[in-house]
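Take a look at this single chain in structure tokens; it is the form predicted on its own.
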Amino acid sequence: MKARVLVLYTGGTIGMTPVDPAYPEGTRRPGTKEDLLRYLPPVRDGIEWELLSEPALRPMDSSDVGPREWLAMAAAIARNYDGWDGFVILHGTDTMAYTASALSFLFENLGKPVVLTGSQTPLFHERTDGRLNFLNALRIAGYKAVRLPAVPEVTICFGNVLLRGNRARKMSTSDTDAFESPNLRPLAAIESEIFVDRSLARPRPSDPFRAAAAMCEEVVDITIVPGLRAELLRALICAPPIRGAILRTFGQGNPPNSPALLRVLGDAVAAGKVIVNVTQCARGFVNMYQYENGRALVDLGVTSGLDLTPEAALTKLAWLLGAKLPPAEVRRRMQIGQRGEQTFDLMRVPAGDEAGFAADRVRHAFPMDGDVLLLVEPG
């Protein structure tokens, strides 16, 4: 059986070429489509692939990639969706986790693999990791030809793992295993063969595929640091254009016990801004009910980010705000898994209604103003 895979080249280290060919270890810039094709095999393992070239997807350093580029990638895949079995996106590592997260939310009812990959060393380098990363990504996207299980979601294939895109983070600037998924084990291990964990694979949807066409760019990511002054936080979060913010707090979601800082956050929520609390820790999740400092954020109306990565939290919020939903609905959906991006859902129900949930799904119940907040496993 054969498979057809469409490859989108967006730039990044994998396609970089030296500014001065006489100094290959010197400054590099994004290479052209022709540069890339010199190093990649045209057909492999019964997988036919083609490199898409579009003005909206010009090769760039991934530090330049943002919402406009995410929408362009989503639109390109939507236009070509019916004609291909899977997709590979060649992308720089610096913002790969952001792009993978963003695309996971922009794609609704995705039924085909969309695999992001890149490299730590350019393809022109004799010891590049890019060729093997590309071939592995090609096999996962062209699963039918190599008899792999389908992984119909946005993933990152890098080094020896396949990760859910909205669970991944870049953890090293130089290691060939640059990405990890702190709160979810890999979807596949890549050794001499590729071993897909079928228990984690998301089911193929029956509804038609579509891609969202809007994201909100008025979202900021703010790290709380010891001694942060309230006037600085106000300047960052209360500016009129800002519609939402990711707040990276300490431990299980704790800010400093500063009345001035809390007043700023309360003013922002009262102004209709959505503030999502995520932890600065790589592993674990936010529990704002554990300590008084965290509970103060609950009382202000700050939304729990549970175990969302900062990349997933930012792009999920930008996607929901881009859909022009009311702030209350954005807050509710931020706490409910949409694309496998979080381990638990957090739902507010009237006291007594928790009996409607299977006991083995409920991990914790938090009383709140006559209601109950339930931390539940998706089901």
The other form holds:
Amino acid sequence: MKARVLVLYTGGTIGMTPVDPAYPEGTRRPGTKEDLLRYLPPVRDGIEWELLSEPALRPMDSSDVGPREWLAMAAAIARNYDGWDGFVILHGTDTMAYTASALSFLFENLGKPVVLTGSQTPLFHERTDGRLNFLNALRIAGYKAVRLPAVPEVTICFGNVLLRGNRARKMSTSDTDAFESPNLRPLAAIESEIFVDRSLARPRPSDPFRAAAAMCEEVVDITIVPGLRAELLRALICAPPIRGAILRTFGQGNPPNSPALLRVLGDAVAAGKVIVNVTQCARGFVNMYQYENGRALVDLGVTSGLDLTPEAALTKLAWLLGAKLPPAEVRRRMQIGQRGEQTFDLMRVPAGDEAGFAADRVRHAFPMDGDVLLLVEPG
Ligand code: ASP
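Could you switch over to the form predicted together with aspartic acid (ASP), since the one displayed so far is the form predicted on its own?
Below is the entire complex, every chain and molecule, led by the chain shown above.
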């Protein structure tokens, strides 16, 4: 069986060329599509691929990629969705985890693979890791032709793993195995063959595919540091245009227990801003009930980011706020998995109703003003 894969080239090291050709190891900049095509074979293992010509997407360093580009990529895939079996996005590694997360939320009922890849060393370089990354990504996207199971979601294929895009993080500036998903096993191991873990497959959607067309840009990501002064936090979080903030707290979701700091957070929530608590730790999840310091945030109306990566938390918040939902609904949906981005759901139910949840799916039940907060493994 043959497969057809559409490739979007958005830039990044994989397609970069030296600013001064006399110094190949010197400063690099994004190369053109023609540069790229010189190094990549047009047909491979029964997989036919084409490079999309899309004026809204010029090759760039991924440090320049943001909501505008995420929406342009989503729209380009939506326009071409029906004609192709899968999609590969060549992208810089620096913000690849943000783009993968953003696309995962923008795509509703995605039923085909969308695989991001790039490299640490450019294709023009003889020791490039880009060629193999590209060929592996092509096999995941063109799964039909190479008899692999379908992975119909947004993924990152890099080095020796295929990762769920909204669980992935760039962990190394230079390793060829640069990405990990700290709270989820890889979707596939890439060895001499590719081994897809079928137990992590997401259900195939039956409703039609669509791409959302808006993202809120008025969101910030703030790291709490020891001794952070309340007036500095106020300047960062209470400015009028800000509609949402990711707050990177300590451990299981704890800030310093300073009344002045907590007052700032309470004022921000009262002003309708959505504040999402994620941990500064690489692994594990936020449990604001474990310590008094965290519990103070629950009482203020701060939302739990559970085990969302900061990249997934930021883009999920930008997507939900872009959908123009009221803040209470944004807070509710932030705590419930939408695209496999988190291990648990956190929901508030009237006391007694928790009996309706299968006992083996309920991890914790926390009493809360007459209701119960349930931490539930999605079914
Ligand atoms: N600065 C580059 C980028 O993200 C790094 C890379 O691709 O590895 O575009």
